[in-house]
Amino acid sequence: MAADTLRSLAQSAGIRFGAAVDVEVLNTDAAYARLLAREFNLVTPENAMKFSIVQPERGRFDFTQADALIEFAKAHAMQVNGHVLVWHQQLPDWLTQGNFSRDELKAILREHIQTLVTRYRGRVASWDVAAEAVDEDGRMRETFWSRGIGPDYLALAFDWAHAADPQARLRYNDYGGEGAGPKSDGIYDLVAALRMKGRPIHGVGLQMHVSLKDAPHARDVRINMKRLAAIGLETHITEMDAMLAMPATRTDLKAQAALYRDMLQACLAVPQCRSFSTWGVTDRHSWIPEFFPGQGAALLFGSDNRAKPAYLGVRRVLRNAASGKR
């Protein structure tokens, strides 16, 4: 393995460097697969383990995409983060339109979690057990699960995941709470309460979907990571991308590189920050253009698979960290 790749430098620096993977692209684009294997040592499925994909019909589980990712990761000595066991989006119609009782919903969710986690026990190192359960104002979000089961659905999910694989690291994952503010405080309160009640939660994922005009201050990210560490929790930057107005200018690409460097340095400054992942591998397969028309160029590699200034900046930070110059 080349010594100057992100994965090798990150390993020397004491963290993992990851990417979210579109398994359909992985299966059909050899250049994408080579780039992923060369530069990253941690993978998260973009969609392959979400409820609607894994259980499109009640009781019928489809692990085709998830199995493919697991096998790829094994072949290339990559760690896998499972994503996501409990989320209020990408749920199948049979579930959302089923008019189930509370007890029925608990049984469905427990079966889903335990089936998925048990299947990959020993092969998936960590799980995003729950995601985006906190609203923008810091209060708990009302969702399909909270309405159907009640606020204890989160604690139950962590318990069920831990029972299925006691060795897996379990975390809560959310956006918009990376730095300072009401949502950050709400996430802290949620995970602190889970810890206080003895629930098996080991970390918090800070998604880091940002833009040049809307990004947290690196100092605030460090402070937030340190307060989570103080209650015994690891942190991870789990889904970073930094969208730009298209067409991207040289100036914007330079500013994007600085933003990536700042966020990686914030992670490296806190020993309990264990990984840094981008939400996607190349701009060609990023979710940004579809959801934010006129925006794009959010990742480390361009649509042509070539390294961008952000990649070079991140590599420089990792190289310095690996040589003890944090």
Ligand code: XIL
Given for the second form:
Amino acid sequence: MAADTLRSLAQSAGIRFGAAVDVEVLNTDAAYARLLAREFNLVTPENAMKFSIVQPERGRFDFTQADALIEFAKAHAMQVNGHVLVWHQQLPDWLTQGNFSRDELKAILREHIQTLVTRYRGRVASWDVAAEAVDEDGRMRETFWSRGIGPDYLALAFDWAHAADPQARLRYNDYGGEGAGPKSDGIYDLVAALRMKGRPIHGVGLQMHVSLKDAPHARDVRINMKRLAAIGLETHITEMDAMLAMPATRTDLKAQAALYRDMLQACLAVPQCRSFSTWGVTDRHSWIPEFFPGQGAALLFGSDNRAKPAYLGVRRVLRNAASGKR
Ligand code: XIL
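Would you generate the structure of this protein in the form predicted together with this ligand, following the form predicted alone above?
And the full complex, kicking off with our chain again.
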């Protein structure tokens, strides 16, 4: 029985299978916790390590939720991906409204990164160090951090994270740059420049928030992963969900299953693609309905915790990969 779960099949296939976790739900919903422990061997805190949660007031750190997830992961032999050290969203007001100078912002970011990465040294295997720093045209996005510190905030963030935990695998994570196009090229150029300057970056997270109408071609994802591998970078599908118009039809649920299968196959075709994660566990707790009104049903398990066609499709792909070579 246990041999037929996503986590054990993924392990045989040579990747990890992960999910973003809502720690409040984890703490209160035993069925959710059981499902998570049974099917996944990699977790990412959906919100619990974000700046506004971890440091709600200047210098006051709150690790209650993050610690709970770390404990759960340990108890269930799961790896943890830390998310996210430098990002322009979910920042506390004291920070964004603080009128800080460049030097002050550097000191704040440095302390934030040092505190988190040091606390979880040896317990968080990888970090999303930086996220969403590239805009849709492939240029550097103008954000709170780029304005406040300047373009070198990214290189600094990787250096500080590496100094705090030299063993941790450090990543850049973004959306909309999974396949072909200007944003993928911009991300490639950014991470290639960081590598060239000798910065400690080890991987790229491709988020993969998609819909049936708007998903990259699996072939382009594979090609993109290969060019990243060619400059020495691992890749990860970090946040896949595939939103459907609600209420979801059987036809759409089948098309969704095909999309999940295709993206997983793209990952399995590239040896440097090391993990595949979904952004949530069940449709009940997905971020999609709130952020994309009228859309939902984006994950592998339904609101009733039951496996959807997408789950069965993913499991089949993993089974084949587990029994064959990769
Ligand atoms: C989302 C969470 O799922 C929501 O609960 C929160 O309100 C907003 O952020 N890309 C990311 C994630 O990297 O951190 C975002 O998570 C979804 C998009």
